[in-house]
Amino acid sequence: MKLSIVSGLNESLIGIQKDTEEIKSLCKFLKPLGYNGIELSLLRPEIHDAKKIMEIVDSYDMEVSALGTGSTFIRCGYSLGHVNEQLRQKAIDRLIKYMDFAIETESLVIIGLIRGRYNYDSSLKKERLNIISSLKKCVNLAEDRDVELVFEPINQFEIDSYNTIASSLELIKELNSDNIKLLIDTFHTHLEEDPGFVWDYLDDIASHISHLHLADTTRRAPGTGHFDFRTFLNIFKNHNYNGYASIETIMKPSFEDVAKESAGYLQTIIED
């Protein structure tokens, strides 16, 4: 199991030199803490020099674990389920750019908030069908590019579709592709899953999971709340999971503090 953490790049400062400085700084800080990779949350992957980024990441013997796509919905309003066909297509077009970036960085592409929220005056059934239709197109594109997508169940307070692991797995089975698997986030798992059954269920479906997000019940650094990270991570260790466990939290009091606290806490479990 490998450890990474979510970070953005300052996309208001466009240019190879700025990318170089930010990535170098991240790698220099994270590598001694035991991190193996960085999960990049980007709005416009096409403005970044993926080749240069990889040269720096490789020089630290690190990886880009995954690409976050949620900004496409949060900042642009494009989503896979939108009632407006043009906005659905814009979401797919943005995902193509993420996939192209993922080819060069050998990273996963996350399907989370980009599926959008339901419009107040639309049919929930129709928007759900829109998500499925859009995802089928995305999966075909991913297959053509040999890119892996990871689909994230997200709690009902943030999104209106596929809140549970079971419903998300059902969707993935319907899509019937080796190029889309599950992303499991501990914060959403805590809010949506039955604590009496979730551990056995995760054990049963571990082979469908390719990426993990870690945040405590407080949505702060692991170890600051009461989520049972030892039981959770041991499930994947027992299945010889060799993917990433990526810290995705509220970065308070600071990114540096979260990175240090999380690494120190999680390594006692991962390396046990």
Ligand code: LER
Given for the second form:
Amino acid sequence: MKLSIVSGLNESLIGIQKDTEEIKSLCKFLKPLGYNGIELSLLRPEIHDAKKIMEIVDSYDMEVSALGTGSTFIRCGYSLGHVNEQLRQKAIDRLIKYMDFAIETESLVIIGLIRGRYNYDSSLKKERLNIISSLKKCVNLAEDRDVELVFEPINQFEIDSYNTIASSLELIKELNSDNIKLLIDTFHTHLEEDPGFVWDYLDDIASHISHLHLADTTRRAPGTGHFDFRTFLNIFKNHNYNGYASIETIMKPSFEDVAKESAGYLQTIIED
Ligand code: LER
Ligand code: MN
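Having seen the form predicted alone, the form predicted together with the ligand:
What follows is the entire complex, opening with the chain shown before.
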């Protein structure tokens, strides 16, 4: 199992020079802590020089684990489930940019908050149908490009559908493609899943999972709340999971503190 952490790049400072400096300083800081990769959360992947980013990441023997796409909905309002067809298409067009970046960086593309939320002129049923039809298009695009998408069940306070692992698995089975797998986030797992069944269930479906997000019960660093990371991670260790466990928390008191504390805590479990 490999370890990564979510980070953005300062996208107001456009320019390869700034990217280079930011990525270098992230790698320099994270590598000695035992991180294997960085999960990049970007708004406009096309403004970044993916080749240059890879050159730097490679030089530290690190990787870009995955690409976060949620700002497409949060900042631009485009979403895969939107009632307006043009805004759904804009979300798909943005995903093409992420996929193109993912080809260069050999990373996964996350389908999380980009699904959006439905509003007064839509409904849960319409939203689900729109998400399914948008995702069919995205999966075809991913197959053409040989890119892997990871679908993330997200809790009901942040998104309206596909909140549970079971409903998300059903959806990806319906899509019937090797290019879409599941991303399991411990924060959403804690809020949505039955604690009496979830461990056995994860054990049963581990082969469908390609990426993990780690945050404790308050969305802070692993080890600061009461999520059972040992039991959770042991399931994946037993399946010889060789994907990433990626820290995705509120970065308080600071990114550096979270990165240090999380790595220290998780390594005692991963390397046990
Ligand atoms: C949001 O809560 C989250 O977990 C992100 O990974 C969604 O893209
Ligand atoms: Mn997540």
